[in-house]
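Coming up is one lone chain in structure tokens, specifically the form predicted on its own.
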Amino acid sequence: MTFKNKCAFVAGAGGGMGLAIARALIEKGCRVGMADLKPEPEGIGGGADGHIYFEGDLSDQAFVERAVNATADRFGGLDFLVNTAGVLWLDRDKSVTDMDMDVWDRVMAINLKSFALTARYAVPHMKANGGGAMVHFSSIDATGGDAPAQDAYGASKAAVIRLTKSLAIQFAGDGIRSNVILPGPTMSPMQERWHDDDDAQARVAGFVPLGRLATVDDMADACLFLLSDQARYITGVELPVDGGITARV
């Protein structure tokens, strides 16, 4: 797979999955336009020239429209988007019969409403670039439900699907591809209740079929090949990457 001279705009990328994918992508040539409510993170690599970083809220349409444009006409066009910006609010994130609804309207903001944000200014960029491609990062939680129940995250991440669908077939025809990743149970920042408890990381790996978490790079893999040209007769998909357990069901 090779991205040389290509651009992409990885929403999420403080850190985490975005950052990983971020990371992969320079090192195959792309230039990358980054952007996260996170401070921009040390050692990205690909210098001036490689990549560009803006700080600020994906649920907020006028830095979306900043921080897109701006990457276009830095690296002059965009092939790419990728959308990992997400929050899992256990503490807060319950049963629509007891949440906070002000939770669910900022969970709804940054897991939903900011990737239909950066697919509106991205788009126009890829029609006038001849095409591209999208990977939206949503969860194996979107498939069911759960109890005790984080609603506000699996509904969210069901509806990331189902918009990346619609985008798939509303841009077919102007060879724009729009996949989406459901991660399994992965050892990023997300999920760090697991960082220090060796003994919940091992009931989760006992769980997965192939016997362990994933990792950031194992999303940022499949990412880069549903962007690449070896996947450029796939659109429209959902696929796991979680060593097997939906496969389980």
Ligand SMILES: NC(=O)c1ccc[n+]([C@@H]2O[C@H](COP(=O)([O-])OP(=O)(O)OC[C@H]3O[C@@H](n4cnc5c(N)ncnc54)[C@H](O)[C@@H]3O)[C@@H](O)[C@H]2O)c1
Given for the second form:
Amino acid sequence: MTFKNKCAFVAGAGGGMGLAIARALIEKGCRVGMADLKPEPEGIGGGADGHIYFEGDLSDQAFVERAVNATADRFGGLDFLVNTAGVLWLDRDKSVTDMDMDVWDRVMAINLKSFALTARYAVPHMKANGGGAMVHFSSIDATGGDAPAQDAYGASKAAVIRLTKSLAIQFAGDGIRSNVILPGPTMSPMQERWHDDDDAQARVAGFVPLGRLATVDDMADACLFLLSDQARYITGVELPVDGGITARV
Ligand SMILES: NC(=O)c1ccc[n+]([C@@H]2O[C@H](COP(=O)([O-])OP(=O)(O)OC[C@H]3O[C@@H](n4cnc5c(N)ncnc54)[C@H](O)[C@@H]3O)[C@@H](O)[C@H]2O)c1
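Based on the form predicted on its own presented above, generate the structure block for the form predicted in complex with this ligand.
Below, the chain from earlier opens the complete complex, with every other chain and molecule after it.
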């Protein structure tokens, strides 16, 4: 898998999976535009020639337009887009029958609209380059119902799958691929509640046929494969990276 002298935009790059993916790409010689609400994490690597970081709200159209275009301008085009930004607000995201619908709107804006916005501004650069690849992050939570419910999260993640496929079909003729990863439970800042709780980790791992929670590097490896030329004939695919959870009857 070679990413040398290619350019990627990673949305949600201050978080667990986004940062792992950005670091893995930089290590392989890719130049990476990174964006997140959080300030720039320390020790990203690659130096000023390897990455550029934008702190801001990815549901804000003007911010996304500026960040994607500035990345392409700085590094001479754009080959890859990775969408990992997301929120799982267990305390506020509940059943549609009793949640605050402002929370619904905000979750949709972050988990879905931000993906649409990054694609909107990345596609013209990929077309100008003669092709490209995108990987979007949904969740195995998109595949079924849940009780207690996180209805906005689940619906936003299901919509990401549909958007991924639409982008795959719309831009296949331009040499642009679009695939979606459905992670299973993964140790990252999003799942902070498990970090100091060995019992909870063991309980969750007990649901996973491979017997452990995922790491952010498990996700980065799958993501880099889908971005790479090794996946050149794969587009419009939803890939569970879940240790076998969704394979169980
Ligand atoms: N961790 C898991 O168990 C798990 C499981 C299934 C799916 N996922 C999905 O994978 C993706 C990555 O998850 P993660 O575990 O790395 O989570 P994370 O919380 O570590 O990272 C998500 C990042 O998104 C950023 N973000 C949130 N709102 C934003 C906004 N408005 N503008 C800019 N940035 C914003 C956060 O600051 C955070 O850095 C998410 O979309 C998540 O829903 C995670």
